[in-house]
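Single chain ahead, written as structure tokens, the form predicted alone.
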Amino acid sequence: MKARREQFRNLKQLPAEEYLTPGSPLCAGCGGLLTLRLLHKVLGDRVVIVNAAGCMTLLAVYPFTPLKSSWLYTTMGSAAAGAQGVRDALDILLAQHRLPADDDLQVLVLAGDGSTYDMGLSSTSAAIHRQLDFWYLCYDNEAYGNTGFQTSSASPLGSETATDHAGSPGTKKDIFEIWRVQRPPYVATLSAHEPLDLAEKVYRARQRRGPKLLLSLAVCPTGWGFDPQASDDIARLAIETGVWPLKEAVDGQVRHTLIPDTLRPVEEYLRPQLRFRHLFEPRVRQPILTRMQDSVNAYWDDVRLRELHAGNR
């Protein structure tokens, strides 16, 4: 089941200008290029990223970038500090009529799950308490891509990491939830799979003023060890086995803008991941394979008993 959408309900509704141009030196098959580049589209030109640094940071490399958007570069722990100040400086200068209202910038912070879920972790939640007018994107790869792939608090259980090669032992922190109980004006998970789901939550987004805090799953070739054309394929099956939940939060409450009929088993997902290959070989480590599952199983079955007693009222 999916969502009656408001603005985008087929492909050619999406904005043909393209703000993030063909050169990036990033990976081939990154799932978090793809979102930047949806969401860029739909926000349109008058953009200034803040960066916190990971994997996008090699987006714009002095001289050369693919981004017709300004570009501001921080710390891991930082981003949303920075975006305050340039929000400030830009509302400033809005008040004082030194920057014409048609030249304002929205201002957009780019961020992986290390920065995210760990080290910026307070600066975004300050940001959130003072209802700061910006966006959030994280790209979420389960781990700290950039320097190696170590595991971070975003990383799934069981899966292989560089500091964990017998499998992540924890499981992955629920950073929705986190954001979600500041009451923020928007949340929302995404995946590039779903381009038309992806803009209609940025054009709802676009109707707040406040924080607009977006967590999109980011598919990681090089990491989690697949071929990149195989991409789209593991966003697809992340969405159909459930193990990534479509969704958005509105002034606290959820709705589910994706609801499969039928959840393929998660096995499907793991097994095309050299990350996961441990659970499958030498010996299938079938105790870890049933938690996974039963976990998903039973966040779904939540889902579909409060959709059902929300039918009924």
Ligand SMILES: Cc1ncc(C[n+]2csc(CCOP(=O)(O)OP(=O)(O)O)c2C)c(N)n1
Contents of the next structure:
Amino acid sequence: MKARREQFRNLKQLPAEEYLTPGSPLCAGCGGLLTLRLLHKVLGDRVVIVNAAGCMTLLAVYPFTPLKSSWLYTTMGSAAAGAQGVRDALDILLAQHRLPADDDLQVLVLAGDGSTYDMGLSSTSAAIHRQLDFWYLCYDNEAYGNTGFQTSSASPLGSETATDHAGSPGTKKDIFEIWRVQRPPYVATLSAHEPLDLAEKVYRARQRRGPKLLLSLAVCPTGWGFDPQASDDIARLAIETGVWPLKEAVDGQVRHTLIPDTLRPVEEYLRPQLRFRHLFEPRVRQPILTRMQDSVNAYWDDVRLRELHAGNR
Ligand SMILES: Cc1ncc(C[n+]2csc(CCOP(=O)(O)OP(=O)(O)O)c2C)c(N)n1
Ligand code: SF4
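Got the form predicted alone; could you also share the form predicted in complex with this ligand?
Expanding to the full complex; the earlier chain stays at the top.
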């Protein structure tokens, strides 16, 4: 079941303009890059990107950049504080009539999961508390990618990383809920495999002032270990197995924008990725696979129950 879309019903309705042009040193098949490209189309041209150190730092290798928008580089821990500085500067210029209202810019933090879930969380939480008017795109590749794929608190249970060869022992932190409890106007998960869902969410969030989180599962051929050609298949399997739910929370009220009628087995998502190979070879590690499947089943059982009570099914 897909939620009804008001603005984007087919791909031809996506803006044709590109703000992230071809030619960057990022990996082929990078899901984070594709998400940024799609998001930028809907946000338009008046954007300042405040970029926490990570893979996307490679978007600006002086003097070259594929970005048409402005770009500011920050430390991993301070992107949200950087966004506050940029927003304040714009507001002062507007108040002093040194910047026409039509030339105002939207401030977009661009950060990986290491910054979002770990190092930058306190400055982000403070910015949400202050109701800073900004966007936050987390491209979640589930590890510290740029420095060689070390475990972050977004790394899923059992996934091999450079620091956890036997598989990450912790379960993935629920950053959607961590944001949501602070009641920002808009929080959503995204996937580049569902560009219309993504565009619709950006369009809806655009109507709101305040902190807006867009959390995208960023398939990562290099860190996850699959052929770049399979990027879209992996992104699709994350949705069809129920591993990556597509949802939004408007003023804290959660709604799933896609509810799969039936779920494919989680194994279908895990098997093509080298980071999960040790769960299948040299022997199948059934207890951990069962734990993963049970956790996905429990999540969707709960969603379906809530939908039933709400009279939506
Ligand atoms: C405080 C601090 N520690 C370590 C680094 C080194 N460093 C630069 S990029 C990076 C990885 C960032 O990971 P993530 O935020 O997940 O983004 P990704 O690299 O996956 O895009 C690290 C650890 C740093 N810049 N700052
Ligand atoms: S390591 Fe992963 S997230 Fe980083 S640029 Fe490459 S594909 Fe993208």
